[in-house]
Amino acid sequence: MTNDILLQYTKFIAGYAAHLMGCGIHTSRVIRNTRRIGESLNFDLQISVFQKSMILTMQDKETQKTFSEVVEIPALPISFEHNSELSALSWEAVDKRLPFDVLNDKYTKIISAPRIDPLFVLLLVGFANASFCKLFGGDWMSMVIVFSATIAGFFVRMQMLKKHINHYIIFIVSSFTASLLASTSLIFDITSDIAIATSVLYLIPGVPLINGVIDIVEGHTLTGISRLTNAFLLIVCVAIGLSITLLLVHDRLL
């Protein structure tokens, strides 16, 4: 096996691992999946994962040649679909000993597949947040207001993401937008406090919180702490946006 081919394999596996991390998968699963891919290509792998980058070292079992690759972890939307399909691909690769060309084609097809329609996602997020409002005791009018406020806040978030604005600022603005619109519930004799409180729940970073705890429990302390720290800062940003609204409508809540 030539050096060019080994380097090609190394770059592919590094890109595979980085994509999994960017999609919001806990570290131990990324390592297991990536090692299965390496095993299917007859490589031993060592992986070091940091907050924004990964170092992957591969050794060819036959020639004992070693290659290392440093790859940046991309900032991707959380995708349970990619999580499932890329994990399944790693099992298929090791079980069927897929040739590299076939493996690369399947990987490219998975990551390039069209995503769910943003409008559909927008509606689902609105219904989910309205359901939270009902779950916490909100009435039907409050649910309608939360649904509208959530859609507006999420739409603002999507537009700001397209402009590559700092994500902390995005969370503050989105939280403020949703909670301010939800504060229109104060005009009516309804459960306005629940409407305002639940209007920002779609911004709570549940996946980073869960992954951070899993990483720490499984020994990937550095990655876990970085994920929990980032999640904590996002929660603070949500609180800032909500606090601005509460300062504006404070007199109406009392």
The other form holds:
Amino acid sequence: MTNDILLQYTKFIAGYAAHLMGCGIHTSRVIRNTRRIGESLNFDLQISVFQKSMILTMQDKETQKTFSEVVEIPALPISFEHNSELSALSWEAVDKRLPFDVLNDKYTKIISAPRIDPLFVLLLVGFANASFCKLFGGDWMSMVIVFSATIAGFFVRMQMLKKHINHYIIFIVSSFTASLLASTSLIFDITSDIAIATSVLYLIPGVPLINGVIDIVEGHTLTGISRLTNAFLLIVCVAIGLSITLLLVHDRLL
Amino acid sequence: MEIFWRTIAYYNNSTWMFQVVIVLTGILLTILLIRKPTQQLKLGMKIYLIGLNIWIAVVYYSIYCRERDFNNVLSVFWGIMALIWIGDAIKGHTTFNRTHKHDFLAYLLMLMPFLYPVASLIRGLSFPEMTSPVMPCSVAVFTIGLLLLFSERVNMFIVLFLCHWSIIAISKTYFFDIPEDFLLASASVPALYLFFKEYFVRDLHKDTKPKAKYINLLLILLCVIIGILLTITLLMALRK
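Could you switch over to the form predicted together with the partner chain, since the one displayed so far is the form predicted alone?
In what comes next, the whole complex appears, and the chain from above leads the way.
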């Protein structure tokens, strides 16, 4: 195997691992999947994962040649679809001993598959938050108001993301918008407190929180704490947005 | 409910002259914008809408509806709408260019503010304790109609705020016994469907999941659900 081919393999595997990390998969799973891919190509892999980057060292089992690659972890949207399909790909690669070209084609196909329609996401997020409202004891009118408030807040978030605005600011503004619109429920005799509280739930970073805990439990303390810190900061931003609304409409926080 | 109608009477009694001026200005600007849509007129209409939203936020809610609980919530709501229009006037997002696609519905919506007082009179109310063309729901329905008439590019933030206001209107019909708001709620459902459809149609060339036709069906389904909700509320209000 020539050095060029080895380098090509290394870059592919590094890209695969970085994509998995970026789309919200816990560290041990990324390492397992990446090692499996490496094994299918006859490599031994050592991976060090940091908050923003990862280092891969690959050793060809036949020639004992070693290559290292440092790759930046991209900020990608959370994708359970990529999570499951890229994991399945790693199993397929090792079970069927897929040639590199086939593997690369399948990987490219998965990551360039069509995105879920933004309007579809918008409506589903609205329904999800309205359901949260019901789960917390909200009445039907509160649910309808939360649905509309969530759609507006999420739309603001989508637009600001398109403009690459700082994501902490995005969370503050989205939280403020959703909670302000939900606070219009105060004028009716309905469960408005539940409506306001649940209107911002779509912003809670559930995946980083879960991954952070899993990472710490499984010994990847550095990435775990990093993920939890990020999630905590986002929750603080949500709280700031909600607090602005409460100060405006209630003159107090509670 | 008594407070609700009392504040309306207080507002109408004190501001009817200003309301006449606002309505006449609106009519004049709309006619000019339809006939000769110059850049100055487009900006003029935006300034008018900024003023109209500030009027509702400050004069209607902060001053005359002071008696109502949480009047400040709605004041902030309309204040933010005014801020969005200011942003729009600076950035020029809303083009106020016509597409002639939904003219009938747009004209119907723009006439609605005048149907509000007529509806009040039909159900036996009299001045000043009746709806008027310069009240939040009338302003909302006029804005939706205007945006639909000039729907080449609209500000979706404003549309979403108006959509939220329409949803509140459904509740108001039931809670405050104001069936006139059915006009806003029922007329805005198809308008909002069109806004959403046209806004997201721009992305339809992109390959997305699920396919565009299913998304469109979902939107229609949602509007049908809102329609059913509206009918149920209307029936409940009639039963009262």
